[in-house]
Amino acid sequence: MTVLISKRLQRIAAQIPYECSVADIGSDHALLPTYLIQKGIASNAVAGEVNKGPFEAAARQVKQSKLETRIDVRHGDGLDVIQKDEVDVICIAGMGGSLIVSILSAGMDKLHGVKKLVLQPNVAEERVREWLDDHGWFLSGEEVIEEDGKFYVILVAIPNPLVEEHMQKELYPATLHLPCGVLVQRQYIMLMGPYCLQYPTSDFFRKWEWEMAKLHRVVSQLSQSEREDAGKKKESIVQKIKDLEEVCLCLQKAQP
């Protein structure tokens, strides 16, 4: 029986090329590798887990699915579970952007030969975009999805040598002129995503409505704070909200 996976994992699976070898880092119950093998997408997979409980759950899932010869469940930290040139695709999903960056940085030598990264940070996706840009990876696609009231960003990257030079230069310019007329600064291109800004979806707009609501709550808390730096922090966040509102309003007006 084919394992059932969430919408989030289905969208991640949709980014995996056929007949490739995959490493799923932080695999939890190994649902993604199991699905990829059962659907005939991946040829083989590594399910890596640093925590004992999830590692044992992943091993049980693979055994119950009778996929022990196709999925290797390994206990280890980050990219320590794979060898150089062992896999074509690395997936890291369901953790914070800072942790994803830490895992990639610690395992730089394991990225040799990898043809694609599929990354799904729960927060701080801008840090992942910045790391990719700084370390020779081209963001080839991104997607915002909503599931059960939560928003997820899926980032797909390929090594820069596989990308034409003009594409690399155009992805993260100092500023981006939107069709609606607003000039977006680089920090917001990194924050909101270059593809998402050019091809916004309803999930994208809902995500940023939710993010701005969080920022408004922070402003309310700072208004009641007696800390010396509260005023400056509040002013900075208020400006950020204004900038985000301007971008979102402009994009919405430009929608067909």
Ligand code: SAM
Second form
Amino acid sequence: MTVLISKRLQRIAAQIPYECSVADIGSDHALLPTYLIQKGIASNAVAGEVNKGPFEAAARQVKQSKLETRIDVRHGDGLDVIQKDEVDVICIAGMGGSLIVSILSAGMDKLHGVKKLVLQPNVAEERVREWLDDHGWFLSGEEVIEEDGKFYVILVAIPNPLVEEHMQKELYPATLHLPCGVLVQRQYIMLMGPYCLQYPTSDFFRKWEWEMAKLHRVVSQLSQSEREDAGKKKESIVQKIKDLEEVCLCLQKAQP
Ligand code: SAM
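Since the one above is the form predicted alone, can you give the form predicted in complex with the named molecule too?
To see the whole picture, the full complex is given below, headed by that same chain.
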């Protein structure tokens, strides 16, 4: 029987090309690789896990599904579990953006030959976008989805062909002029996403309403704080909320 996976994992699976070999780093129960093989999407997979419990759960899942010849469950940290030129696609999903960036940075030599990265940071997605831009990866797509009241961002990147040719490092402009008239600074391009800003969806708008509500709560906490730096922090968050509101309002006005 085909394994049941969440909408989030289904959207990640939709980014995997047919007949590729894929490494799922931080695979936990190996649900994604199991699904990819059962659906005939990937030809073979590596499920990498650093923690013993999830590693054992992954091995159990693969054994139960009788996919031991197609999915290799490996115990190890980040990209240590794969060889250079071994896989076409690497997925890293369901962890913080900073951890994803540290896994990619520590395993840079293993990215050789990789044709696609599918990354799903639970938080700090801007760090992942910055890392991709700084390390020769072109963000080729992104998506915001909502599932069970939580928002997830899926980032897809391919090696940036411009890097070798022109040694151009940063692919994204310092500013982005939205059709609705607002000029978005790089900081917000990285935070909200260049594609999401150009093609905002209802899930994107709901995510940013949710993020702004969270920031408003931080502002009211800071208002009651006696810490010396509370005033300054509050000021910068209030400004951030204003900037985000301006972008969202402008995008909403331009919606058909
Ligand atoms: N990728 C699955 C998903 O998206 O549903 C599981 C996500 S789970 C919340 C994160 C998993 O990453 C955990 O099982 C954890 O043990 C694993 N992990 C954390 N750091 C890791 C690392 N450096 N290398 C490999 N796995 C790691």
